[in-house]
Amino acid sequence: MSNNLAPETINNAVAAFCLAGSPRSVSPHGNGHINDTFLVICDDAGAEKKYILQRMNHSIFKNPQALMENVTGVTSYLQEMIKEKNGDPDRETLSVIKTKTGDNYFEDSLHNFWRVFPFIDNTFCLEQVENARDFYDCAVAFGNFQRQLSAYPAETLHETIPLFHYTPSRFQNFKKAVADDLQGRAASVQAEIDFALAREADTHALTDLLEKGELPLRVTHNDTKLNNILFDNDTRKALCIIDLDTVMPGLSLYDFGDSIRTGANTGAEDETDLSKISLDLSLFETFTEGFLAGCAGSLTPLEIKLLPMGAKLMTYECGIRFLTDHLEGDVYFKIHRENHNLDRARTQFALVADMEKKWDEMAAIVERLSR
């Protein structure tokens, strides 16, 4: 998706919402990767009034109406929890904007797929972790995720990307891309591919204890990176999470998991030094400690104790991920340079090989952690 979009195309978007005043400019807005986003400032009499207005890829998510029947349900759900709690609902989550004909998206004539909410201000994002309190915040404010929606039947919630993180399904496609071998890259990465196909057996440590009904169905934000939250301008303090197009049934180790992956690593997800990978023991400890305190004691025992391999698993799902999309000629994530998604691969590894050392270390912190 680009913003490279008529104008007439937006303008009409814009007029299917309702919205307070008159809009008075529309602007490409923040840097993400997957939909199409603007900034719509209105005035109305005088006051200036500010939204966001996305076009939806519904070729990475292929029914728009279900998506947004979740972010419509769990954004609802959340602002009455808030209201209870006598926060600020308009500013501690996200608010779906309605059309002229009472719709929470619009379908133009193109078969563009468009939202609104309301622009959140005073806000700013983290690209990245600046100091060990924002990671707490992050944790703090992804586990208070968890412990608000604790009660939502998850059941209810589509799945936006059917098996996203169903790892033994990740698994099974990274098997049959070595198998083909479309490019040629085998031979070439085996190392890696027997790194991976050594820890199948971790591909259903968890799925085989949800099927068990050993560990609960929860609501999942499904992409924990720290710039899927809103700070406060004035206080610093985790203000609001957004990007709810991933918001799934799921674990919720696969939230805490994938904020370890990208928070607590001491390199660069595309690293080509591997030295420099590891797995920062202290950043683990403050996001454990961070995440503990939001959900608040939502969380079962058998959660807290597998929060370890909840890091483990989506750091190597990730891995697996991107070995398969290098094997089938880099047909998914972007890249940028040569063997970019076998770089990406090899740091992912490098961070599992380096939990698995650390592994006795990370059991005890949870375990003190959750006295």
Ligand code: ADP
Second form
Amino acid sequence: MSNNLAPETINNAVAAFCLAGSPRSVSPHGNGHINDTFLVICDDAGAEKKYILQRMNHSIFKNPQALMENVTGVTSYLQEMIKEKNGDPDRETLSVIKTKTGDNYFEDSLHNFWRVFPFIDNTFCLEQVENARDFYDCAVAFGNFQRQLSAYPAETLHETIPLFHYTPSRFQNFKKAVADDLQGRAASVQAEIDFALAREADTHALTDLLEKGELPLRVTHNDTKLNNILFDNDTRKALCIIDLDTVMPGLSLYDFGDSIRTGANTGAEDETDLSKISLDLSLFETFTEGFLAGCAGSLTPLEIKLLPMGAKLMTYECGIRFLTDHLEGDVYFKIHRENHNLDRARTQFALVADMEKKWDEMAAIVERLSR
Ligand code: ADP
Ligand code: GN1
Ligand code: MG
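Output the structure of the form predicted together with this ligand; the preceding block shows the form predicted on its own.
Expanding to the full complex; the earlier chain stays at the top.
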């Protein structure tokens, strides 16, 4: 079913949770790069009940208990906010299903860590933008998410992956991977290595300002790629933000940047024909407009000015993370073909190069929209 998961292991995990009815089927679901995700369908006296079962990636998230504390805290908080606005707390945010022993995750005898969410039905998620309207909705939703969490007690959040978007440390990891060259792949990717090394100066652009107190630390999502948002099938509106594993203090620019990286790219993250990769300036503008609307005046002038840098740096950072993983033997991101991480790194660098060409236009768009 999944790379290294026996059906008994999965069924044993399903049995640990308080689900309505009896499980009828369990199948792999979604295109995430990190967790193992399954759709569980139960039969509840003739009615279908669906759940998402996930094996958390324990080698990446070292402390699943702390991770689930974050997710439970944030989702409970959002549920209350949604109720106050007469929204639907069962569809507009995730909720955590407890185990039969009342815990928010289950550890099996093989030290796999599992959790369950209700499956939010009648939704779809996008791998690439199909029309500008959807991307605008995403932008409002991610901006709004950040604003909704602005009063969340940030000190209660655990750092689930230390230094997650601390680009200088990502750069150090990358240089170490080049030096160690564990798989003997460095010589064959010298052009990509040179591209990354040539941009070392950029790696500090945001973190220096954070350290100087010129950019505010906020509660951010930190993984705002397009497929981490569910759209309602009926209204085609952005409905629910998912993948809350990296919700922790961060910069608003990380959330803005990661969405541009995934949504304003004219090609797929793993496209092999690099002529298809470019920054769609019109989608950049659409997202900027929506994000500013969703943040509703909460961004500082410096944050707004740096939006293009957020986009470039998140794309660059993701590129060096993919290249690092390629050099280290594909131990972090799930791959589905040979050189998959290298292909991904190449698209990210092609997108960075195109952003550099379009830099003045990106700045002008932001300037115009912020007036
Ligand atoms: P990963 O960290 O591996 O990206 P995600 O939490 O993003 O894992 O889940 C992977 C995919 O599963 C999502 O992109 C989405 O398609 C689907 N998914 C996750 N949770 C739900 C849910 N509660 N309801 C419906 N679909 C979901
Ligand atoms: C991972 O989990 P997923 O697939 O939504 C990764 C992100 C990367 C992204 C690249 C916890 O996101 O940081 O930007 O892949 N998540 C983690 O596609 O590392
Ligand atoms: Mg995801």
